[in-house]
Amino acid sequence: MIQLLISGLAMGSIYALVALGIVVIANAVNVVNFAQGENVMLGAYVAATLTLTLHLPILAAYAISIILLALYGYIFQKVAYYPLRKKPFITVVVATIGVSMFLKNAARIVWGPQPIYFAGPFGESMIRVGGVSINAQNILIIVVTLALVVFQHFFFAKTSLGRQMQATAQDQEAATLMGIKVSRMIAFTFIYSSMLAAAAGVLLAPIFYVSADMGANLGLKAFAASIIGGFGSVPGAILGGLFLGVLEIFAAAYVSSLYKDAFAFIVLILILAFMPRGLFGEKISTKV
């Protein structure tokens, strides 16, 4: 039960990272960014690249793959959604699923089609406590998220460019009046979400192998762990995701390992049918 439970945290998290990104994202331009799976698959691409071929410190390349993740951020905004920011809802999102085509299909081309198989830190590395073995990537995954959660958390309440970044999400004509440079706090927001995408990448990457198909599956999983949270909510995305994450493990384990992916969706639909908003969305009221 604890083996599992673990393992499902640790995936939860990670599901927890990349809703993270959808969220923020959806929050500051009302619109869904369907490559942030993708985003996740290069994060992790990247990283195994400068390990594997150019030999260089794991902790240096987690570093340098989330810097670069940065700046494809920045360059996402200014070719997929700012010349289509004033365009229906409906453009922006077929624009992103655009960009998750073509990112899946360049990683083929680029690292072959071929699954990559890139160890963490600590290898195949196992921390027993009693009769209990614990994966140690497992761990890592659970404490980064954590150290992720509480840094965004003081990032947006304490300092000024996580005011203005929450400011421009809740009302960008009102932060507008009030100075706040809009376009370039929706540049930060967009290169904030590819860095959570790289860091769920690189802490992925030595659990399953690293291959063109690995984003899509967790994309739309984070999607749903968005959703089931409530839609817009950050905390309902972590819990969200972490709920999906357990729920996941435990039905693969003492239901069907060979329908684990549509468990996810399962609870999607049935929150959907009885809890729109989600378990953490906000209500809201209309007069009549």
Given for the second form:
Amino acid sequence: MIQLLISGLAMGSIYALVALGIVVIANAVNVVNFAQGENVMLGAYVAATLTLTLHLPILAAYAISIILLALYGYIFQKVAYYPLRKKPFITVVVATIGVSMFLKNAARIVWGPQPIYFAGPFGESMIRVGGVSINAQNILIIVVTLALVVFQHFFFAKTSLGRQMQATAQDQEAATLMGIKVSRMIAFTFIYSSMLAAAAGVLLAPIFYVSADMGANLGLKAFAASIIGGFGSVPGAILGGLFLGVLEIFAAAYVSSLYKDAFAFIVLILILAFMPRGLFGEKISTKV
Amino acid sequence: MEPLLTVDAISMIFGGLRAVDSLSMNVMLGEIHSLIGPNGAGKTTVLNVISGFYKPTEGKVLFDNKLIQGSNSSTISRAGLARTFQNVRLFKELTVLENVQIGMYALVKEGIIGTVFHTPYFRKVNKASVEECMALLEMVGLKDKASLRARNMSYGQQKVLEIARALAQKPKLLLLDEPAAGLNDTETFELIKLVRQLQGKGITVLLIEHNMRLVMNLSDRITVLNFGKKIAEGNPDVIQNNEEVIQAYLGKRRAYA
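Pass me the form predicted together with the partner chain as well; I've looked at the form predicted on its own already.
Time for the whole complex; same chain goes first.
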């Protein structure tokens, strides 16, 4: 029971990180980035290659992966967002879908169709707490996610860069008039979102094989999580992610693991039908 | 007196409509200059050209002896030109103080390292800027509201908060787009005092306003627009007695101020 809860929370933390990446961009530029799941895959593959092929220490591989994904985030917005920024919502969304397909197929060519196993810093070790053994990686995921959420809150609320990014998200024209370099703030938002994806990727790799297809399902679930939580709300994305992770694990354990994914989407449909603002959309609607 | 802002024969054409038709005007250093005229005369369009939202179809805009037409709004604002909006456009989810701080950020060079890790230099600069922002809030009477969210302010408070945010940019020229619209008499009176105070601090003001009592009371000079063209310019006395202005805009003769 405790084990299930912990692994649910760990999976939920990953959904939360991916959902945060989606929500931060949606708030800043009103685009739903359907490539976020593939960004996670890219982060995982980069770290796996650095460790398994280039034999770098695992923490160095994590750091380099996050830095490379930051660079990737900059290029991503230059290629897929910036030229289309004045186009309708759907045009940009289709561009992100295009990027996601490109990445998925490119990964298949570069890294091959076989999933790669990439262990975490603790390998397969278990932590025993009062007769319950818990996968150490799950604890790591939860702790790191918590730390990132705290960091993000501090970053957006307290630093001038974070506030300028918030101002840009709330009113681009007015932000321009404040002397804020809006296109730079938007680039930072994409960079930040890609770094979140890299973090999610390296954390997820040990409990999920690294494969070209890992991103698709993840991106969709994270999108669902952000809607369940109330789309556009940061606390909603986090709580929606955790909720979805726990729900899935319990559904798999007590009902049927075959229908694990179905449960996520049944809940999504129920939420959309009966609480279209999401579980936390109305009460906590803080942006970014 | 020398001009701080020179608008030289600008035209702005939207499709077939000449919203502004070869308008020329000077805003002199230190004056309060008003731009008035009936709805649709092109006043806000002029402001949008000056602040860089529109590139004029024809003509030049000189600010502080530099050509600015067609420049990016953020560059223009850094050059010392700040504005407020006809419909308040605050960052509603940020606090009152944060809104004013945003206005100051472009001026503070602290670097990414500083903003994320709070170096001692950053802390020093930040403390000074918070104090300056609080002083601005005190000037507009919102000091005790500093930590509340902007969206929870009344309309009148939001309007003066927008002015405080613009002042945080330390502008040479402040463009006010209908600052008195929606204000009650007391608030309008406070606004008049505030604008006078700004002039005392050496800030030049270009004002668009329909409240004629405020315009006649505050303005050193007035430019009147009708259908995108300048029909008159001069001090309040001259304008109030100009036949064309009375016909187009002011209506029957009456004394303001």
